[in-house]
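The data below hold one chain only, encoded as structure tokens and taken in the form predicted alone.
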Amino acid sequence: MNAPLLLNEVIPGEYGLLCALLIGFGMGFVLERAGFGSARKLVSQFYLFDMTVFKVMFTAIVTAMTGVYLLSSAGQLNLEQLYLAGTFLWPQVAGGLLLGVGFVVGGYCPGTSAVACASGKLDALANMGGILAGMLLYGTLYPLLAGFVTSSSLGKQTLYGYFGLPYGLVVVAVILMAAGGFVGATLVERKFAHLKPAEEPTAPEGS
């Protein structure tokens, strides 16, 4: 059996949306429990006194990469069946910068804004409204932007393919990079700890 499960009909196609719903619910629950439903928690990484977002996302990348490598090595996952988006260098650089600015200003990325909306945060609802408006504007202006959006195509790229390295070696290198990133992030947190806002006092019981 080679995953993906839906593609190989291990899970019937009619259950695809149900699987997506359950996976999305699980991811949203984990993000909320990790504190990613709070704009203050998310934006604090840009002020360098709380690098939790960096650590959690790097952990997710390393976990997924290691899992994919081990499953493919064991013959349980066919890498050719995994969807891989194409690389368009300058459009993706511009999109990354735009997303980063929106993240800092709005306090959420698209995924975390959905998480915060589910917990009833009004700022997240406003942020989601901005995302939807941006999508509508992009769709409307796409004919004018199409030339740029499809420019500087590099095809479908992977680290191990681009550098011509064994997949396992790239996995080890990314794990070591993550370990170094964790150490560096912890040092940065300590250096900028003085910027962390003081905790608001809680009201005594019965007040």
The other form holds:
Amino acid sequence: MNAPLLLNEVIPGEYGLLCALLIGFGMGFVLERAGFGSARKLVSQFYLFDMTVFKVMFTAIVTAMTGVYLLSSAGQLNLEQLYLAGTFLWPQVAGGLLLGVGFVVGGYCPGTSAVACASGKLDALANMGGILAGMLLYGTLYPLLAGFVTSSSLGKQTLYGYFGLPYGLVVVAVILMAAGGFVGATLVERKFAHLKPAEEPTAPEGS
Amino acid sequence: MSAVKKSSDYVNPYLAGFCLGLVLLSAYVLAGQGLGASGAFASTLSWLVGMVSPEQVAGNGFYEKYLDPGRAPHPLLDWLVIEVAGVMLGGLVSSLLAGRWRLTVERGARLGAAPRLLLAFAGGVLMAVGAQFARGCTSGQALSGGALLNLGSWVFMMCVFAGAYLLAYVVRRAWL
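After the form predicted alone, can we look at the form predicted together with its partner chain?
Next comes the full complex, and the chain you just saw is listed first.
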């Protein structure tokens, strides 16, 4: 197959943005189907009575991870050509914590805010405005922050490379971990079911 | 058929996850890169700054990165901007087909619309800075990097959950 198809010009480069549009369409469609156009559905993850975010995310990771592993092992997909972001330990710890806090305060992550906005949620529009404002804040402060965000660089690192384990073994371990996580998530949902608010997601005006 | 669809109409999470995984896999097979979202906001904002006050751009590595003509012929034709346009289109079509499209301010039962909008805005500001620190958000790092078993992506993902769980109790009145 000689994938990535666009990078190896199996598919001409001028179709790149069409691919981007189609891939985005698929992503937005599936996220909305999963219920991720709803802030209350998303944040339920953090009140433990509905772990859909965890289930969807880890099923997606397992599916794509297994596909990449199988295709690259079969020589159909060149792993070296896939974009692997470098690891910057402390900026990524801080960034993760900040994004997590922003997620539970705002009700969306950046991708799901776009989905929710497209399905009529004005709070998601405000969230997108906040993201743009945050980018402006970051851009304005960038000269001060540049030192931190480029600190503690470990280079391009994978879990299997960093810990010196076979790629296939880590793939299997993640699959098993996810399976265990799904069982655990269902148990947790049952235990915290009492936290679930009444079904109708938006309270009437003035209540 | 009922007039108002309930949240129980959402698709099974494992089926949705499998489909999302296939979308992500197809992104790698086609373009060699995964999904993303925060980068589209960074690109759009850099374009706005370049339009409004170009003197801010010169010497600022953040804006220069997104306005680099080698990256895209125009910041709004950036791969991620087009992809996120697709995300919105997909979300729109799906919500219309499911009968879920509704102009509304979604909020917890105890929270007014104005405070909800303020919190949504504030959350967006925090996420943008976080995504820039981490070089990606839930899509670009956690999901896409996670599937490649990227070390930094897994660290980031654990920290996203940690941050959200740590603050969930504090903001519980906004949601429960």
